[in-house]
Structures are given as C-alpha cells and as structure tokens.
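First, one chain by itself in structure tokens, the form predicted on its own.
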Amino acid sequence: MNKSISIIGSGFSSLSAACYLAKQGYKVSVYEKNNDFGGRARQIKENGFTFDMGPSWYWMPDVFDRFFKDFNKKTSDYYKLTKLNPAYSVYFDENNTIPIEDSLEKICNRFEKIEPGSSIKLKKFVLNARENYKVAVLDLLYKMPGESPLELITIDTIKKVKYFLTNIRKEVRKDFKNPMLRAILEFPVLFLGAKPSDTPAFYNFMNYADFGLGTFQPKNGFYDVVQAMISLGKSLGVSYENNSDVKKIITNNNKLVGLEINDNFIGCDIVISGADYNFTEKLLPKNLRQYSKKYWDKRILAPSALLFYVGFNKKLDNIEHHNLIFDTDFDQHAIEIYDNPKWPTNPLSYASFTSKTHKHTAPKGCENGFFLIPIAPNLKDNQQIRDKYFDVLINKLEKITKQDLRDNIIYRKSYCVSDFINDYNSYKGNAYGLANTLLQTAFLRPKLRSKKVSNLYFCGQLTVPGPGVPPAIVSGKLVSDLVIKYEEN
C-alpha cells in the first residue's frame, strides 16, 4: 500500500483514524494548526498547575480498551487509570449534596433514602440502560457509518423501537418524583448535547455508562490518552506535524489532489478532515461543497461553553474531583441554550479538581480547578461578561465549600466562544458538535464521505456517531473502514 493520506486536525477522531489506516499500510500524515496536538483535549501547564482544556470525564472505558486491543495493546500499556469514588457529587445548595458512589448498589441505597421505593425502579431503569448500551455501544456504534437508514434496522433495534419514539425526560419522570433524582438521571445526556426532552429514550445507555461502568481518571489527565494514541501512531509510521494551518483543499476535475498548508502545496491521494466540517467545506470551491449555509443554520448544535482554569494556593474542603452545581432551574438554563439563546440568567455549572485524585497536577498544598458553564453557541463574549460569570462561579463555590476563596486565586485563564472559533474553526463556537436529536442521528448526520469529492472524508463530532470522546474514537474507526472500502477497490 503506497497511497498517502493527509489528516486535518489532531482531535481524537483524527488520531484514531491515523492509527487504523497506518496499520492498513497507508502513509499517513496528521496536520495540526495549533502548537499542541489533541484538539479540544489539549492541556495547559502553568505555574505548576496542569489543566485539561476540554474533556475531563473518562466514561465508557470499554471503547478505549477496544481501540487499543485492535492493535494488540492495552490501555495499561500507556496510562494508569483510577476509578473515582465518589464518581462525582451533585450540589443542589450548600446544605444539600448527593454523592454518586462507585457501585450501583451504593447509588440505589442513596436513592432509596431520598425517595422510598426508588431503588427498585432505579435497578430496573439501569438494567434497561445496560441492554441499550449493549445494542448501541458494543454492537451498533461500530457498524453505523451513516450511509443508509438500513444500518439502524436490526432485530435488537426493532425490539427497542419504542425507545426511539419517546424521550429521556418522559422515561425518567414516569418513575421518579423527586426533582433532585430526576436531575441526576437526566444529566448524562448533556454529553450528547441536547435537552432530555429532545433526546430519544434509547440514549439512556448513558445512565449505564454512569452508574454501571463508573468514572475514571488518567494519572496525568486526559492528555494521557492523546499521548498514548500518538505514541501508538508513531510506532505504526504516522507523521505528526504541528503549526500546520490548512488554507485550501486543492482539486482537479472534482478530485482532490492535495492541500495548501502554510502557503505550501502538499500532494496526497486521500484527505480525512477531523476539523470542523463546515470549515473544511469552505476550503473547497463552492460547487464541491455538500452542505449550504442554510443547511448548517437549521442544525441543532450542541452547546458552547464558558471555561475557567483556576489555581488556588490552598486545599479546598467539601468538594470532590467532579462536581455538578445544580443550584438553579435545570429547565430554564436549557431554554437559554436551545430555545431562546442568550447568556444564562442563573447558570448550572460543573467544577473539576484533578488534584483531589492526583496531587501532582497542582503545586504542593494547592488545588487546580476547571469550571464549565454550558451556553448557547454563537453568543458574543467579552472580558466583562467572562468576569461577571467568574464572580457567579466563585460565589457558588464559596457557598459549597464554606470557605473564602477569592484571595487564594493565584492563576486564572478563561476560554469561550471566540476561542473555540479561533483555535478550532468551530462553527458558531460550538464546543460539542451536533446535538444527538432523533433527526440528527446516524444517517441523518453529515456524511463521513464526501458526495462531491470522491477521495475526501470526514470524521469527528459533527458527523457520526456524534459528540463525546468515545464516539470520536469510533468515528475514526468508521471513516478508516470507509477509506479501505472505497479506496482499495
């Protein structure tokens, strides 16, 4: 095999595709516009603090294991994982916290204390979620390149059809009455980038990922996974080029012949773009673009995010590794993301402190904090707005921890819509791609293979399977399978 493949971007889908295709014998080069590899999973190291810039929840460990197994490797060959207990804590106010522990039995006991009778319902709910997980993740996910609606039709999915016709919210609220328990069960679909009322109930498999499989943490943060995949790729002959900005896709008679990178022409036989789909098509002549501005404007995007990376010069009390701060109206915040896009009136938020689990990610006696507020994409952000919401977050954190913290902040960096656009060419500054609604699932998402340029392919969160790190890794596998199918004939 002497065909050359150029891959645009170095997010998880690109890193995955590079490994699979190099294993197949292709000459693979990965081109990253930024200095650091990993896309949204880059890392910040400043003043002794280490921050994961994006992904921070290590869920669905079987997907990571399956990836490395495909190369006769194990995750443990590259990085060490710690299972978190509690996996996370949910704060409804300063005196009302629910920890989610590391086994279903413990979680059921916790539910039962809050709502008598709920433990039996929870076991049934998670059993159904496990069955959906087996269908969706262990089987269907790897056989669904989005080329045909027939991919969705199997004996198992026919049995599950009713779960495609209702939504997560209805299923949760049918059995659980306590608003706190409802919020905990509806939370995991936020990883899919849509409201629980717009997400098919079949996606409750995320609840099994949460309660059934648990939450893990790589020793040095999520960047351990990036480095592992690059290490594997290099052993297979993949070339990785940073500071390589792709300016144009060069075509001849509707066939791709190469890329313009940093004003230089790089010839190749095949291109895969793990970069933003909309941005990638703008690198083509207009007549070779598949999707119009009108098409993209009609898509339901997953949220963007306002992020803060904060270093504290002391250890924090009453806080865990992962923390959900649900001290406000879940529905109102969702409306301000999806239905009436604007800066949230009183936001939900998430806070992570990896130094709670691995002390070396912060200087001795210090704590590192990663904060996230989900927001609507395409909002205008500026420093004044960022400062306003940082004050909101610190106020909430001080209430939760029952500590004064403002004078203990020794490092702070923010990241928002404009940064997603500048760093990742992200459409409208989205953070997670396209929402996984019913009409944006499988074959209804943008295609992995261009319909107009035969040797151009796509992968990542704007195509199949969808948003999240495990789906991105699978996306790389799916696109590599298509390349092998169409380019070797």
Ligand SMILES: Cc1cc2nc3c(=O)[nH]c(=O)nc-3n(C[C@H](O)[C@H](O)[C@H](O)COP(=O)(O)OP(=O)(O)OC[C@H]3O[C@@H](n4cnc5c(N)ncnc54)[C@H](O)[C@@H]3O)c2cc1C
The other form holds:
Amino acid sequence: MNKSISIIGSGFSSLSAACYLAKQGYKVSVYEKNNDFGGRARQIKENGFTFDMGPSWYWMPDVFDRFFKDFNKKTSDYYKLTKLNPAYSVYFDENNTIPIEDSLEKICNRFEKIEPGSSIKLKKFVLNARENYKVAVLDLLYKMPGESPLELITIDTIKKVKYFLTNIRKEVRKDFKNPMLRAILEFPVLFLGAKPSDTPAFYNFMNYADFGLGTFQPKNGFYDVVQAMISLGKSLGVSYENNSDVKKIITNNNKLVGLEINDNFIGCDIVISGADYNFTEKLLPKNLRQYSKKYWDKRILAPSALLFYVGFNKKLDNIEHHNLIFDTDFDQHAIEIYDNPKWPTNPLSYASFTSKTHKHTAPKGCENGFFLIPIAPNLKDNQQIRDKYFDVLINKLEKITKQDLRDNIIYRKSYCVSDFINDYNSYKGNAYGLANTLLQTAFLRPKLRSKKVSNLYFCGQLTVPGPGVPPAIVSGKLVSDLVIKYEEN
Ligand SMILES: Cc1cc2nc3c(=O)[nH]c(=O)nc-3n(C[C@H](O)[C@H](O)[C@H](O)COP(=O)(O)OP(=O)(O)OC[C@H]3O[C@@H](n4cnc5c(N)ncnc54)[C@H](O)[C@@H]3O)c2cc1C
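Could you present the same protein in the form predicted in complex with the named molecule, rather than the form predicted on its own shown above?
Below: every chain and molecule of the assembly, starting with the one above.
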C-alpha cells in the first residue's frame, strides 16, 4: 500500500511538497488551520476590493515555470502574467521619483542621467549578478537540502568565494556614489530578510531578478498561484482540509504515528510541516525537539510587518502598481528592526495598488492600496500604535504624490505582529521567516529532516533555502527529494 503523508499548513512550501509527493505515488493530505488556503499569501475580497494579504512582488518567474514544468504543465495553463512597466517607482521626496522600467537598457539610461558613468558600472554589476543567479538559483538551490556543508562546495562556488566574504552594501558603495542609486541597488536583498551590510555579496543575484528578469503580476493577484498549485495537486490526488488545527504530533518510540487534528487522531506514515518551525517542534514531547529556546533566541529573524489594506473611492494620481517610499534614511530604520528593536522613528514603507494595472481588483473608479512598514518581530502592537502609523503613511503618501487622500478612504483593515501569531502560529510574529545571513545559510539553517523523529520533515521560510515565495516552492521540492531518499530506501 502507498505510504500516507500528512502535511501541516498550506503555504507555498506545503503546496509544492504535496504536488511532488502525490506525483511520486504517496497518499497526501494537507491540513490547514485557517479557513482559507495559501498561508501568508491568503487574499481578502471585500466590498469589491481584492487585496493579496502577503506577497505582491512576483519575481524569478523561472522558478514558478520550473515548478509547473516538473508536472508537464506551463504556468500559462493556470494563470495569466503581465510584465509590469514600470516595475516599480521609488519616491525619495516630492521632487525626486525614480521609475524602474522594464528593461536593463532603460534602467541604465536612467542611472546615467543621475550619475554620469554609472550605466557602464551597472551593466557590469548586473552581469555579475546574472552569473550568481545561474549558480545559485538555476543550479545550487535545487541541490542544497542543507544536510552537509559539502553541498556548497562546487567549482562555481569556489570561484565565487570572495563574494561570500564581503557584503552587498560594500559592493554597491564601491561603484555607485549617488545615495538614491545606492538605495535602489540595496533594496532587492531586503527580500532575504537581513540588512544589506549583513547579506553576502553573492546574494546580488536578487539584483538580476530585479533588473534582469523584471516584475510580473498574475491577473487576479498572487492568489492565482495558490489556486493553481491546489488545482494541480487535486489533479494528482491530494486532499486539502481547511479548518484543521494540528494540535499534537503523536509519537511512539521516537517515530511519529499520526497527528491530533481538532481533537481527532489521524494516523499517517510521514509528516511534513510547513508551519513555522519553532511552533511545530512545540507539538512534540520535549525530548524529541531538536532546537532549544536558546538556539531560537540567537537566530536573526526576518522582519515582521505592519500592514494596511485600504480602499479609496477615487483613482489616485502619481502612483504606480509598486511604490517604494524611501523618503528617509534606511540605516536608522534598520537599527530599529535588527539592533535595537523598537517601533520605527521615521519608517520607510512600501505601497502597492494592483488596481493601477489590473482595474478589476477594485470597484470602478476606485483604487486598492496595500501598505507595508517593515518592523522588528515581537513588538507589542495595539490599535493606538496602528492608528499612529496609518496617519504617518497617509501623510507621507499625500505629500509625495501631491494629493488629498484621507477623506477618500472607504475601506481599511490592519494586520500586524499579533495577527501573524494568531493566524499562522508565527514565531515572534515574523512575516518572512529566518533571515538569510551568512551564518544562516544552507546547512546552517534548521534542518529539513528531524534529527530526533526520523519520519518528521519540515519545509518553508524558516528552513532551507529561506524567505520568499520562490524559495518556499523550492523548499517543497527539496523536502520531497529527502522524503523519497529516506523513506524509499
Ligand atoms: C506581508 C508579506 C509580504 C511578502 N511579500 C513577498 C513578495 O512580495 N514576494 C515574495 O516572493 N515573498 C513575499 N513574502 C514572503 C512569502 O509570502 C513567504 O516566504 C511564503 O509565502 C512562506 O511560505 P511557507 O510555505 O513558508 O508558509 P506560510 O505561508 O507561512 O504558511 C504556513 C501555514 O501553516 C499553517 N499552520 C500553522 N500552524 C498550523 C497548525 N497547527 N495546523 C495547521 N496549519 C497550521 C498556517 O496557517 C499557514 O497557512 C511576503 C510575506 C509577507 C508576510
């Protein structure tokens, strides 16, 4: 009889693992505690507005394409993608906005106008980033389950070793002098959850993802991808159960025998958890947990976020689909996220309006705004604080885009640390998992396979390879490969 696999959670890593293992012949069931599937990528649909609750930047389209190709499908079999132009705009103040267009040539021209001589340097920088992308994303990522340091040692990585010993900030500042250009080039690694000064320069492959590959948008938002993966999984025989809260992992002699779900026992041969790693270990008896409180306390988490989903009853001027509000120095904000955690004094922020390019995501004549302020995990949040920062955000947006907005708000919902904890069992309310610093890369991250319970596996943004939707999809593939390796031999 085929072995049965229970998967905890329905984030991208879980959805990916479910498809790979069902294809391999396992009997796969996905158990999600919430009503909606998709984890941090759920969607709000209210009063005619559609808001993606989490991911909004569709980068690295090749990772999505490769996933569907593994099942002899194409991305376009499931959803329609548009390449955005501009990909995004960066607002430094009301008189300085830099749009990042949809080709490297156009971006180089823009750089040259701001800093003469910078376009040649940019081409070289992006060429190097492309080489790193080929080594890291197209090859290494899929062969690196983090079991051994040897996985990292290849002819290509030996050639690149110097980029692991320096950081993104140093590399960018060596070549570019203009503070706005520096900020733009340091932006993509923020997706990896750490400061540019703590992120190895090798990770500049994110700059190739940004300037080389571009930014895409699924027609109905990021949730299209969730629905696509579930539709594929169903065709392979996966069952998806919502409102299924996993309360315990039941073990017998250091092997798991099943799960306690909503007070019922469900037996299975193998469990993969895509829920936050720290939380999953708490479902086990103490002696079967691998990592201590001290271990977790020492980890550098990716930020949490204060989010607002806002409906406006008019069309907005001077904004694009993706907007970075970089009207203040990131260094101070970064200190308040990583070094001296507190609510930011003067935050940088991000605003997205999918209705700018995809009108059907807001009622006619309206606009849907998604606002994000990155913050330190574990901060105490309450309505008063949320209201204070909402004011800050709207003031900034009004100033930078030169229009009145406050009286045009007809829908508003906030989301912050306590929601991440309540909804996802998120460790310290992190939004993006565990940061990708040098000491939290590959085999130095929490393991995909438990060292204490042999038939228990993990996936997702707190394990290998790290934060972001593309890495989560790869995480599902890596954990499936390990299940096949250990459970079939
Ligand atoms: C605000 C925000 C913006 C982001 N922006 C981007 C972006 O633009 N681009 C990008 O690529 N990435 C982005 N990310 C990161 C990306 O969304 C995540 O890295 C990715 O979705 C994480 O997937 P995951 O598989 O680790 O699981 P999660 O999405 O964390 O899913 C885990 C699931 O487990 C479930 N669960 C927890 N406990 C239990 C239990 N006891 N029983 C059953 N189920 C349980 C949870 O409810 C959840 O559904 C963003 C994230 C956030 C929060």
